[in-house]
Every structure is written in structure tokens, then in C-alpha cells.
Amino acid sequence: MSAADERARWSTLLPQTPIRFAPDFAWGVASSAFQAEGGDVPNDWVEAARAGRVPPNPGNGFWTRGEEDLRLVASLGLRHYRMSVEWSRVEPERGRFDASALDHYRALCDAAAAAGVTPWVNLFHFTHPRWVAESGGLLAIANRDAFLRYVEHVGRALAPHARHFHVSNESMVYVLTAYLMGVNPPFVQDATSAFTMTRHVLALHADAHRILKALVPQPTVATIEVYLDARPEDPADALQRQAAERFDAWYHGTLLEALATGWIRLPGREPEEIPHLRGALDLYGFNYYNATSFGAQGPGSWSDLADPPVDGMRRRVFPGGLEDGLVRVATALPGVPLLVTENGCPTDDETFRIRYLASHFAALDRARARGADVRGYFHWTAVDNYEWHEGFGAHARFGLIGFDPATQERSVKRSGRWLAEVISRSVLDPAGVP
């Protein structure tokens, strides 16, 4: 395909006009512990690795590098980091917290606040300390009032170092993957098992606000939700359409409402209400990357044009899906500002990633004119890192910046200094994108 023939495909896609950014609109990055860090720690998916089911993950030096990478995402004029904690490292064993591991964390968030950058810590992105998948995951009510445990040990301990925490990373994919379709450690694929996951998540969620609030000085405890936008592949296919509304009404439906009114409604059980579920959240963090479809083959990617462009990892890019998805959350769940925790695109191409983040740019203003109250954007993610089931292959490269895994050394990609154009100016001029 012609440059000129490319670039059509993006031209609906693509902002017309400038699109402004207020002086206090939070821009930052998103990583997660395990999929920067990497290493031999005692976790679930270490294992997975080991039995072949998943691709090892060596990292990408940030253990190490941590205090070169948050001066580097510094200069570009992203000032909030999201980051995780590895719960495997913290608690290698039921009950021995590894005073090192906590320090190491501690350091992060310093070294953040001395480069200008603010910290946000999430407690929790997909992956168990060996012993906890050991002994039945999260389904076990010993392994849920474990995780309580460390929630209120790692939020003393970094309370002072943090005002910002998540207690999970996408809750909801955490159950649809590993629960349902199976294919995330614990490897489990019952819809039983789902929605009993669904429930304990919701209600952990619920207890951990609580534990964090309690700290001093009281943190900010947002949630992240990866939204997918549920579409049928042929519209006219009852049965698609009966697919996608079920799919919504389960993933999106029951989490809007428990966090909205404290009830949790789940297929073919009797509704639970968890009073302090009500109102869990001083943000809600949204991320989403693209739209879900149904269709004859099962899920895929969905978008409303012929021909739309497609990203390393062969999804179509929709960015409707964010402007609709911001809305109906805003719509849901009055009064809750939103933060976009995780957007961005796997390419080696960085003309596409600047097109791709030019169209979101454009979606997130579109819901703003809507109503939608968005305080931020964070982009997923800064330097590249393991991707859950493509490991560090070429095609599924999310940074803003590269590194040489010889040597680990760091260098800004072309979206990278785009991106910090577009910070310094508060502004995106369409004519500045290629």
C-alpha cells in the first residue's frame, strides 16, 4: 500500500481542527511491575513460562534503570507515572514481607517526586506470588484476606512516598482471561468460576478503598477498567447481537452498577449488596486500546469503516470506541472525574503511533464536548516492554521509547518527541501530524 493510500485510511479518523489542552491536564505514562521489571520472581506466570504456556519475560531493565527512565519521561513533559508493585517480590512467602523489596518501591516513588514526576501506585496487574496460585488464587477466601494483608502493609509503607494509589489493574479482564476464557494463569475457562471471580474482585476492590482511604495522609484510590466496546460483527445477525449485549451487560453493566449503587447482579444469582462498594472510587480509570467484535468466528476487533487501519497485533483501529465508552461512563457514574490510564498502539511504525494517538486525542475531546470530565491522559507505555502473550516481538512495541536489549540503553522514539511537542504547546495543531 502507497503512503497516499495509508494516509486515506486514517483521514476520517484524524483531528481537523486544534485540539486544547487546559494548563492542569495530567499527562503521564503507564507500566506495570512484572511486565517492566521482568525477572526470576516467585509468580504465577514465571511458571507459565517455564511450562512453555507463556513466553519468558527477561524485562526491560527497569528494576535497575528505574531513576534513569522516570528523568527521561521527565524531560518529555509527562509528569505522572503510573506504576506497579510485584506482589511476588514484596511477599515471596505467606506472611515474610521483604523489607528490600518494599525500600526498592519506596526509592521509585522518591526518585519520581525528585524528577518532577508524580507517582501512581497500583497494587495489583495480573500476576500471583507463586504461593498464592498455589493454593486456589483469588477464589480462596485465605489467599482474598492475604491480598488485604499486603494492600495495607504496601500502602503504609508507601503512603508517605504516594498520594495516588489503584487497588487493581483491569479487574474485569483479569476475570475474563484467566477465568473464562483461560488463557491467563490460572488458566481457567468456567463461567462459574467467572462470575464467582466477579464478584470477589468487585468486593476486594471495595475493601482495599477502604484500607487505603484510612492511611495518613489519605490517598487518592482510583480504579482501572480497560473498556471494551462490545459490537456485533454483522449487525443484522440476531444471534451476534444477542452475543455482544450479553458480553456488555456482564462485563461493563455489572461493574458500573456495583460501583454506582453497592449491588452487585449477576447471571443466575441473587443480588448482593456491599454498602461500601458504593462510591469506591475518587477517579475512575479508563483505558482502551480498541473496540470488541462478535461474530462468526468469535471475538475480534471492530470498526465502522471498510478499511481501517490496523495495528501491530491486527486490530483495527476505532477510536469511537473511546469517545462513547469516556461518555457512558461519565453518564453512569455522575460526578466521578475520569482519567484515561492506558491508551496507545503496538507498531514498529511511528508514523502510526502518532496517527493513532492524534485520533484518540481527537475521540477524548469529542467526549469532553459531550460532558465527559476527563482530568488526563496516560499512554501505555514508556519504555517497551513484555507483552502478556507476544512476549517482546517487534510487532507489539507500545513505548514512546526503545532500548537495546544488549545493552538496555534507552532512545526516544519519533512519537516520543511528538508527543512532548504536543505537552509543551497544550496544544495539537492537525497540521503537526504526519
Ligand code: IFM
Contents of the next structure:
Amino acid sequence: MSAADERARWSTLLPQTPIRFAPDFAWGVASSAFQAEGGDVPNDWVEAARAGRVPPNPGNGFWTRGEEDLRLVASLGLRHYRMSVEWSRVEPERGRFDASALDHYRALCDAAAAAGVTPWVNLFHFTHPRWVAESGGLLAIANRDAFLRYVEHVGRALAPHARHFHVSNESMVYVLTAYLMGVNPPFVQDATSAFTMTRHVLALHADAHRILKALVPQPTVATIEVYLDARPEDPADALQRQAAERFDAWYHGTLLEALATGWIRLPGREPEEIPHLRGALDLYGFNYYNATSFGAQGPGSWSDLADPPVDGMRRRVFPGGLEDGLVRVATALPGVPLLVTENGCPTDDETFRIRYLASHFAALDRARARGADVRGYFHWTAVDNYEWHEGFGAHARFGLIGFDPATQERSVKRSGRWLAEVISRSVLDPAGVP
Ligand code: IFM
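So that was the form predicted on its own. Now I'd like the form predicted in complex with this ligand, please.
Everything in the complex follows now, all chains and molecules, and the chain you saw is the first one.
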């Protein structure tokens, strides 16, 4: 395809007029411990890699270069860094906490502050310590209790050094991929287990929220959920419509109702009230990537363009999902501020990444105009990292910063410099979009 044809695909998505951001708009980046640190840690993804089910993860060097990365990020004007704690490093065996791992994460929070960056600490990002995985995962009550002990332990250790916490990354996607589709550890493919886990992740969120609120002075405890825009490609197709509706009722319906009211309603189960789940969030962390709707080719095949741009992982670009999703959550949870806690695209084409960002900033701006109180935007991610089943493939790089696998030397990409310019001027100028 010619460059002009490719540009034409973006024409209705890119902003036509400048987009302005308030000086206190929170610009940041998001990452996760295991994806950046990698290494031979005692968790279930390392085991799955040993068994050949997922690619191995050597990491991007963040474990040793974290402080340098924080300074690099700060130099781009990004003042917030979402990181996570790898449970298997902190508690490699049940009940045995490794003080040196906690020291490491504490030092990272301090290094962030020294660089002028606010740390946001997430406590669970898909990986389970091996001992949890081997004893029934989070379906087992002993392991759910262990998770809450871990939350308390880490909260106590880090609270003086960080005051923004997330209990878990994308708990609904965790249930979807690990318990319903069975593609991620523990590779369970069973609707009954998925509904049970839905209840457990919501209950764990409520309990962990309460623990962290009691430990941290002036804390922000926020959710992080990815918005999966479920709509039929062809609204006249009853099967597509039903599939999309069923999915959405479970995925967003259950989640938003539970956070708004404390009631968990799951198909075929008695409703359950967890009173302290109601309003258990200071901020809604909203992740968004691409079209995920239900079309003739299955989930992900729909976009509002006939010929939409397609990212490195063959997903259709659909900024309208960011706009509509932000407005939907703002309506479902009135008074709860929103933060885009992840957005970005897998690509090795920097023109593509800049266009992707510009078109999603335009969508974010439209959501604000429709009343969504969006306080900031965290890009996924800073330095290219391990993209789960895609490993470190060139097509699956989400970073604003690349690195040389031999030397681990970092280099800011063109998109990183472009974003730094938007941040420093607090304006996205359409003329600056290639
Ligand atoms: O890399 C993931 C991350 O772990 C969770 N949210 C989506 C990202 C990109 O696929």
C-alpha cells in the first residue's frame, strides 16, 4: 500500500484542530514487573515458558536499570510511572517474605520521587508465585487469604514511599484469559470457574482496598480494567448481537454494577452483596487498545472504518471505543474520576504509533467534551517489554523507548520525542502529526 493510501486510512481518525491539556493533566507511562524485569523468578509464567507454552522472558533490563529508566521517562515530561510488584519475588515461598525484594521496590519508589516522577504501585499483574499456582491458584481460599496478607505486607513496606496503589491489573481480562478462554496460566477453560473467579477478584479488590486505605496516608486506591468494546459488526445479525450482549453483560455489566452498588450478579447464581465493594475506588483506571467487537470473523473484527488501520498484532484501530468507554464508565460511576492507565499499540512503525496516539487523544478529548472527568493518560509502555504470548517480537513492541538486547542500552523513539513535545506544550498540534 502506498504511503498516501495508508495516510488516508487515518484521515477521519486524526484531530483536525488543536487539542489542549490542562497543566495538571497527569502524563505517565505504565508497565508491569514481570514484563519488564523478566528473569528466572518462581512464578507460573516462567514454568509455562519451561513447558514451551509461552515464550521465555529475559526482560528488558528494568531490574537493574530501573532508576535510569525513571530519569529517562522524566526527561520526556512523563511525571507518573505505573509499576508493579512481582509477588513471587516478594514471597517466593508461602509465608516467607524476602526483605531484599521489598527493599528493591522501595528504592524504586524513592528513585521515582527523586526523578520527579510519582510512582503508582500495582500489586497483581497476571503472574502467580509457583506455590500459589501449585495449590489451586486464587480459587483456593488459603491463597486468597495469602494474597491479602501479601497486600498488607507490601502496603506496609511501601506506604511511606508511595501513596497511589492498584490492587490488580485488568482483573476481568485475567479471569477471561486464565479461566474462561484458558490461554494464560493456569489455562482453565470453564465458565463455572470463570464466574467463581469473577466473584473472587471483586471480593479481593474490596478487601485489599480496605487494607490499603487503612495503611497509606492520603491514598489513591484505583482499579485497572481494560475496556473491551463489545458490539456486533452487523446489528441485524441476531447471533452476533446475542454474543456481544452476553459478553458485555458479564464483563462490564457485572463489574460496573458491583463497583457502584456492592452487588455481584452472575449468570445462574444468587446475587451476593459485598457492602465494602460499593464505591471501593478513588479513581477508575481505564485501559484501552483496539476494536474487540463481535463480527463475522469473531471478536475483534469490527471497526467503524471499512478499511481501518491495523496494528502489528493484526488488531483494528478503533479510537471510538476509548471515547464511548470513558463516557460509559463515567455514567455508571458518577463522581469517580477516570485515568487512562494504559493505551498504546504494538508496532515497529513510528509513524503508525504517532498517528495511533493522536487519534486516541482526539477520542479522549471527545469523551471529556461529553462529560468524562479524565485526569490523565498513561502510555503503555515506557521501554519495550515482554508482550506475553508475543514475547519480544518486533511486531509487538509498545514502547516509547527501545533497547538493544545485547547492551540493554535505551534509545528514545520518534514517538517518544513527539509525545514529549505534546506534553511540554500542553497542546497536540495536528500539523505535527505525520
Ligand atoms: O502488555 C499488556 C499488559 O500486560 C496488560 N494490558 C495490555 C498490554 C498490551 O497488550
